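Starting off, we have a lone chain in the form predicted on its own, written out as structure tokens.
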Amino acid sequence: MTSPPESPRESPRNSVHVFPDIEALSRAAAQHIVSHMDRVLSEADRYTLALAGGSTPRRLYELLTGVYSGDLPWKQVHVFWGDERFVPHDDPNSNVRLARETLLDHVDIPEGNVHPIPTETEPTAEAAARAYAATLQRAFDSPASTFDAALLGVGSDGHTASLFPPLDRTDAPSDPSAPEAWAKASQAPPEASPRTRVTCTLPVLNGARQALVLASGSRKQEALHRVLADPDPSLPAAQIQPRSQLSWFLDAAAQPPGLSAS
């Protein structure tokens, strides 16, 4: 797979969009992806998309197989994941399973264009992270220039992908060719299950051209206040800074008091 030329990093344009419910949020996010994909593919021969897990993107994925499926050139789309639980891909907790059941099994995407984190074939999360780092290195030239778009969520603790607070910048390798610069094993808080995860690193997520962060429900209000209204640098979600554009898609229940939409 050939990589597009690396784009210079700019200060990302930030926008916050608030919708009445998850249905409206998902439709707007789907329209955004379709439009962005069309623009990228007018100049390139592939579109790289990192998928998110959790419950929030489910309706978005369903829309991409239905209302918008005819608008998407799936043979030119390469799908990756921002993170994965260390479980087999058929486990109910698997992000790959969610994406296959709601999206990938219903569209005409070549299997060679699907790049899951190999949690069911590697013996440990650390080995899966090294294997996924190799996949990413074959697809992209540098952690600083990766996906065309990354779909992300935000947890009630301010985590994103499987990067959990407090954000630790001390373990970031200085060598961008090191596997740890691309993907790593992580541990979710004790109350989360399953705890063991594999995640793209913050530089890889920030290497995306665009990031779309989806958040739904009142449980996200406090974290979103600490991310958007009064940024707390210890929260990974507050450190998402893609190359070009950062778009927040919130439903009304998740909107922190006093935070206005763009």
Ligand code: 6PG
The other form holds:
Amino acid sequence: MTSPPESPRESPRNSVHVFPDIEALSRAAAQHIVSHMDRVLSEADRYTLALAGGSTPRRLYELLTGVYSGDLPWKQVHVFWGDERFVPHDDPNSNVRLARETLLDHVDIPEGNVHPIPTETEPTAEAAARAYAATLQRAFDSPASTFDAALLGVGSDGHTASLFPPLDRTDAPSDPSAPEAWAKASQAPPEASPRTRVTCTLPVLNGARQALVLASGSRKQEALHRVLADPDPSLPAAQIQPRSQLSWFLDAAAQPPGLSAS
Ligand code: 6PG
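Mind giving me the form predicted together with 6-phosphogluconic acid, seeing as the form predicted on its own was just shown?
Whole complex next, starting from this chain.
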């Protein structure tokens, strides 16, 4: 499984897209992913996609199943997760369950191409993080060059994946052989139950060729102001810097006052 050679790292092209509602946002994001897959698979034999959790991507996943499913070469797609709650995969709070119900159970993706965070077979979140780090190490040569695309959300506190503020600058060792360079256990604040999580590290998320951040609803406005309009470096979402392209997909309700689409 090979990917095309990477251009030297440069600051990613950032773009902010604002849509009337979650439906329009999801359709645009689905089309963006389909177009990117086509481009990558015209030069490579696999496309690696990290899925987001939470509720925002639900409609996007449904669209990738239905409207666009005929276009996608699922046998060449490998699916990972940016993070997971430390619950069984059939738990209503599981990010794997969301993706299977809305997308993966409805497309012909080989089971060997689906790489969930192993929250059922490992006794602790720390053990699951180590096991998932091994999965990522088998798939990628370095934390600095990972997914073709990473789908992310943003919390009202400025978290992304399961990296919660304040950002721990010491959170990922640079030694790629260390599991902690790839994934770690984390604890969400009380209001973000389930609290025990497993997450890719920030360097692994930023090792993606491109990232799409989806945000919907007025409760995201303040966080997006502190990430996009007046960046607060302590917020993990303000530290998303993929290798080549960062695209924000917002609905009008989430758009901070004064921030224009770009
Ligand atoms: C998770 C997600 C998390 C999510 C945000 C937004 O496992 O919860 O990875 O980072 O993307 O909390 O969640 P909503 O989409 O539900 O608003």
